[in-house]
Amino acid sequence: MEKLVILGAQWGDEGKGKIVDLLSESFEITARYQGGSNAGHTVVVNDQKFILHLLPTGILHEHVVGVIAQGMVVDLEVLEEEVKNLEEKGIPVKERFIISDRVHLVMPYHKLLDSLFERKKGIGTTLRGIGPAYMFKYGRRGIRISDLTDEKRFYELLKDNLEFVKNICEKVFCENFSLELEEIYEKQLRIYEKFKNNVGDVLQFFMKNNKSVLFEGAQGTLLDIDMGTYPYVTSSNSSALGLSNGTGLPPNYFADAYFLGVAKAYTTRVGEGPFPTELKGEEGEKLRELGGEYGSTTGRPRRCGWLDLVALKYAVQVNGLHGFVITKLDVLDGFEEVKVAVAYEYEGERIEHFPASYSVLTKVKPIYKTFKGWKRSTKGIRNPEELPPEAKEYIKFIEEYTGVPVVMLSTGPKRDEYLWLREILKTRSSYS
């Protein structure tokens, strides 16, 4: 396989991180492609967990190299912090990754911004200056990597975005603007300058070589700017929509991709906005504590709730995908009943898609096939044929229902808890 294409097919935290360190052990480039340091990809290799914000995870592999595509909003600050973790860990990065020359920069007015409007009007979002970004770069104010070889221009780009958002502060929200137009300038100047060699054309790097690649989503399907819960969403395309915009690569290059969705056997949610399935009593607690589930960015307590099947059916639409990967099965283990919702209620009448409209979405109720649990453990399973008849039962008809073939599971944290149903690709390559 040459192109594998990994997307989160719920609201983010579906467990991308480790899916993609596993499968990238057998590509030769990892790209992420749209969203920043919002995203929070975590990985346990021999017991030490690694999260990932900015570089792509397939770059915890010596081999591959990392593209940080054009779709992407870029904190400097961040992405030294991040190099200079992992090679303290004795990971080295600098020399395998590649920036895209057009991705713009994540500022500290961005962050600024970003508490101004979460204070407003609560989002739910992790206040690390993402939404400002990509709205600065839609109104045309944005200032890109490549802006920064010019100190000149940079200089009066930074300048009158300072004004523009000091505006914003005094006059729009009475609070105290105190950024400094030259400390901003010099810190970006200076971290600009250690990276300078990492910034490229990124179409013409992948215009240039036919090595196999693999394109890393961040967040999730029901996130995505257009498709997802809007208001509360992210604020890019984190579906497959992203793809070519977020990689200047055309729609005809991803013809003979394989996409390949990444979901909870439960479902999840951070921040605000609707969510159907979601739990708030005893068995929403007992999720939550059994699977971790706060977040890796933000450290936030997760929404839980039990698996949405209408809301996967409508991933799978929305992205095209051709299987799945299913994670923290082993998270069931312990219920005594699995619930799924294969439909919603709303003011009487039963749906059977996933709705564009927010009412709606607040008002649905979730319309619930039951299983018998199965009270066994799975975590650690690498057999097939160990898996308990009622987890086979489950997972069969997760696949009945949205047409598309689970492939692996995963059934623990770490690197070797997973085994595949289907397999689509060897999982051991000669780069290892």
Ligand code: IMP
Given for the second form:
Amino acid sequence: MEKLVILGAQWGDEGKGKIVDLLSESFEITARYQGGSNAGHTVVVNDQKFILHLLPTGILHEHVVGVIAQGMVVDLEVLEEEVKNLEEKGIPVKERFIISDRVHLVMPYHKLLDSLFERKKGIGTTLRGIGPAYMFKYGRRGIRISDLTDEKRFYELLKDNLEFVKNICEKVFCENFSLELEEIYEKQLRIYEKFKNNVGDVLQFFMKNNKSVLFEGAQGTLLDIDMGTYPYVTSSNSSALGLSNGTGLPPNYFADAYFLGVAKAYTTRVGEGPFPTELKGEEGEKLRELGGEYGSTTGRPRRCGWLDLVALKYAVQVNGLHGFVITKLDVLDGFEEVKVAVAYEYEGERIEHFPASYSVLTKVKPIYKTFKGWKRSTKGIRNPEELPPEAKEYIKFIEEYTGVPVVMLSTGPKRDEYLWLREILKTRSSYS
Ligand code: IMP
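Mind sharing the form predicted in complex with the ligand? What's above is the form predicted on its own.
Below is the whole assembly, all chains and molecules, this chain first.
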């Protein structure tokens, strides 16, 4: 059996969608296991752009079975829309995915709370109701998809939650509350009816299907609720730490998996929070424009900066990465100089690890190593020999610093714009 885990090594938006799409062709199952429709995995196939928010990206291949595992929070309205859009574009998916009966649902009142909390706290969330849905889950007032099999129970849970949210809304935020119990109840049941045959026990599914699996992480390591730049993080374990609790599979199930980290050749982040290598001036603007750095879920401009190797090495440690895919190298093509952070300076001291403290992270100054730019197009290159020597040096330094090989480069948004530096799929049995 073969297992590949693909994880974001930065603050999300590393280009995982394209990599998962590319590699999932060699797998029978692809599974998502944390987050929800805050993710926006973009894939371009034959000049057609697909953005997947809930279904695993691998589902674009017709032989692949998709899994929405228990760690996800699922907005049924988004799921309905996503399935409809894919089927309209000629990709039948309805019969090819399973949703864990343990997933929690994102309800309209979670989205309402997300926007109310944002007014006070300003994390810069995607407003998809993700944080509140996980709050309800861990506060033991969430509604799981399996609760919809018992309409009476579902009604009571919904009623109780709506009263709870109404109180928060009116008493804490002094806002009018206009969500209707009956309307939500009927809509959820209507959509559930459509997908009830897709709901099942994911643990048993994995036990019965001894097949190759690609696990698709959403967001990125630095947005992980425990290991990320708290509180400016998402509400799930978006690093490898989320695999076991997100799937229900025991940790040793993943012992023989290959852990592949995806990182951009520079760094971006959407929303608020610490970002040591952020470039606020012209260079940041240039990266944003050349890289088309606007959020795929929210359309927000992404903050841009140089590659942060301190953070990337931390991602190697947190996830136990075996290899990297570096994406968007071509965005750096026009720069005279390219920089990478190799350490931080904090109150006159040099630090080489990624600090936990918010106060420290917002004050550190990156210490850069500067590379000569290659000033040649790398867009669409398929052969490593064609890479400019300066670009090779840049990649080599990433490998030396992090101690992990760069196995693939992505050189453009299309499926065929990539090159292997070390082919991992063919040497699967010798992961090391
Ligand atoms: P939430 O996940 O919507 O609660 O947002 C929390 C933080 O995670 C915000 O900074 C978001 O911009 C960020 N975030 C959530 N999902 C993604 C993603 O898929 N890509 C990049 N950032 C994300």
